[in-house]
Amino acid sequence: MNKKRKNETILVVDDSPDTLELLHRSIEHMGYKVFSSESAEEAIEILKNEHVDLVITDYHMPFIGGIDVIKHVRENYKNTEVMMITGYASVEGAVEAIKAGAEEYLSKPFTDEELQQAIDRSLEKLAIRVMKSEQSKKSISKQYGIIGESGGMRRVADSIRKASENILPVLISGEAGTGKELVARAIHYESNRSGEPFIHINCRGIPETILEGEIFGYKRRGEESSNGDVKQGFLEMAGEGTVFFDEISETSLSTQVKLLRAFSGEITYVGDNVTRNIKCRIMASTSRDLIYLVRRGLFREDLFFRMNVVNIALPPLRERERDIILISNMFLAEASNEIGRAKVPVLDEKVVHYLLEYSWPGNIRELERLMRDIAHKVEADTIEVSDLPSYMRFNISEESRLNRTLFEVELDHIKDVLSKVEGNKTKAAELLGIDRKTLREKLKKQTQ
């Protein structure tokens, strides 16, 4: 009895038209979607344009053989299984196929039942591997607070897993509030360095006059070196752990020169000339366009390329529509639990629409503050549009909105953000993704 499958797609590659036709009809009868190819070159083109779950390839083919097909699939399509069939069965051929990455090796002639069993085993192995991969991504997300089911965040979770398996430098880019520090911590605690320190350095928050000493350590001038007059910096204190430079774009060019040496495992204390070795892993983040800063001479090109070995780009919240409501409900539940609310409030359908339409300049951080504020202030079980802040609601006509200049729209938004953070310009600049100087200049234009 034919058993209908779950839409798995199989690609059959064989240079014999008769064999290819026979396999195509047999596999199609089993309930699978089937593509056929008489050459490896044609098979490669099909793989580029179609999702394929299993490739069944002949061993002996002209020009490009079955082993090369297996290697190509293994190196380019991690969610595709490979199975080898051959009319020239040998132990050496089987070993070669398995080493190349084939999950099954089937010798001609074979029955439909033997073919079915081999296909079942291959697809079962694929399903287990995909499931483990998805579980790994989900566990990383849940464990470190990186919530999201959108394609962008699935790619981030995959990047975290890969980065945790090596010690290469990592540059995490993304707008303010997208969770760059969470990603850095996830990489560290998923790695084999998790038992070592994770040191977070806020390059924007430490005055430049003391930043170098805190990073590299220092020796007091005019004194002989001893335990009492030298101080270790973060890079040395981390041991074999991780040092994370948050907003590395804010460091001066002189500090960047010394950081370049640190990536090679060497530092020198401020006020000293002795070279010391360090063993920590270095990661960094930026919310600014470093390539733009390099072109303007504000960031060293050699340092950029030295630390941009692994790049993880976090998507802004406005591009994660699938995640916005998921994250909102999570923050509402957390805040409700903290204040002892018996029931977590739910979002009205119109509120969902407004949340999805809003641009979220402050990203996750802004959404968290909003949901926590609502959970504390709104006593009803349902959150209505009127519970949202004024800057998120439509309170003026479409015509008047369209008649406003870009400067007026931007200025109004700045005022709303300042009002939300009670006039704190540092917090406002952080939410807006700009520095305090830029914020002051924009506010200054208001009075001109």
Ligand SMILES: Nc1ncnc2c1ncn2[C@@H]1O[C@H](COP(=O)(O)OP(=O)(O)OP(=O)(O)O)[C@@H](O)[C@H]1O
Second form
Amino acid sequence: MNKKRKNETILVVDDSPDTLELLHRSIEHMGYKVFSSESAEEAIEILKNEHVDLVITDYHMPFIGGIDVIKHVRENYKNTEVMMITGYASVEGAVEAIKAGAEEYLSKPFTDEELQQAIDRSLEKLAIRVMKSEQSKKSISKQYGIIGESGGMRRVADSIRKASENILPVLISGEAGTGKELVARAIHYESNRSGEPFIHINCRGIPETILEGEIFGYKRRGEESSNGDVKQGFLEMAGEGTVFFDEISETSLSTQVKLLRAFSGEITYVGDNVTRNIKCRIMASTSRDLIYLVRRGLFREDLFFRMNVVNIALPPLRERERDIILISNMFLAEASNEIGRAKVPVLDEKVVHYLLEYSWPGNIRELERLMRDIAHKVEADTIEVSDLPSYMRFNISEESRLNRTLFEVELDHIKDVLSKVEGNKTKAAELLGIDRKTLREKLKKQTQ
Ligand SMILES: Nc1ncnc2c1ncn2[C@@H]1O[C@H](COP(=O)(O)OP(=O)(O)OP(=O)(O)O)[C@@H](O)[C@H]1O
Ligand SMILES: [Mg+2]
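In place of the form predicted on its own, the structure of the form predicted in complex with the named molecule is requested.
What follows is the entire complex, opening with the chain shown before.
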């Protein structure tokens, strides 16, 4: 009867010393570690200091009753289960207990066996609860739309968590479409400054003069007295929020000097000479190799070191093999849902092979576009190789392409044709320009 799982700790709460002692002995005998307390107050103290897996509490107790014990546990200890013992078969007590969050209740009198069974059921529920909460912890990488189970993305998820606990500058590097902006937002919205603004500044494509005014603020020359001619910049507007400089390498060297000061919390409006203090957090992204640019004198070394305090390097998608299919399915499901497709299409095994072999120069953005496009265009429930764009089908790496014998190439082609005609050998032979007998022979050879 007794299960192997006996590492759990059980806390028993009952105001009757005799019952308490009896329960304590029975449960200890079953092999669990037991704490017992004669009152809810004492139980609350024990819970503060000890890890308890299951609380078994009496219903009727003076001052604080069993229901309050249940509520206290549910509100404060996610990974602790509660069971209620009712003095008599009281339906109300049981209903109340379940409502308050107890998973099990037991009416007195009960046998040791009934007690053991109830404990088993409670601990099983606990195991499921813990597993679910572990999963949701793991899927922090899924929060804010970030998906990734690959080692690289797990490290990124850890970095996001750590970075969200402080306000140090963050530099996020990675190829186009790897999710740099997504990560910056995740850090901001995970942090306790999430209620403050997140301001995104695209440093590419904004002329320097306009960009500086936008970043630092400006004061129109010659009209010093008028307030109407002063405009706050993003660094000030962000308050205690985040300003994210996307593609920081695209700023001019003179803007970089001013940015360096901003990292010390000081700015001056364009056209002004008053020093102002800012409180925001600064993050930046780059898809270019900043060290290379520093060496060539195209990016200020001092600024690079000032902002490269927390560095998050996003791996290109081709290095996140485990994530490619995960993300593909997510986008397929999302797009199918949006257009009201009854069934989310599945990827044929061969398609998976092509997706893993492809180099993904546009990374996740490219994968997202492709999957959305497929969900719209392909009506069948299975996505076949022929549904992939031709540049992908011929992108199989040189090495694996040349490493095949003529026989393998021929066989692959035969299989492709066969799958296109749904296994109809007559049609396949016709398309292949051979007769059925030759086709049969070739297929037979494959199994030899
Ligand atoms: N791990 C991921 N899981 C799910 N979606 C992602 C993930 N990474 C990126 N995306 C999605 O891919 C697209 C590109 O992401 P994002 O704009 O953050 O990339 P980026 O590195 O800033 O790209 P660019 O350099 O082109 O500006 C977005 O739609 C984003 O939601
Ligand atoms: Mg971006």
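Everything quoted here is computed from the prediction, not taken from an experiment. Here the rigid core means the biggest group of C-alpha atoms that line up within 1.5 Å when the two forms are laid on top of each other. Numbering follows the first chain given and starts at 1.
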* **Rigid core superposed: N49 CA moves 2 Å or more between the two forms** => yes
* **Per-residue C-alpha change between the two forms, R276, threshold 2 Å, rigid core fit** => no
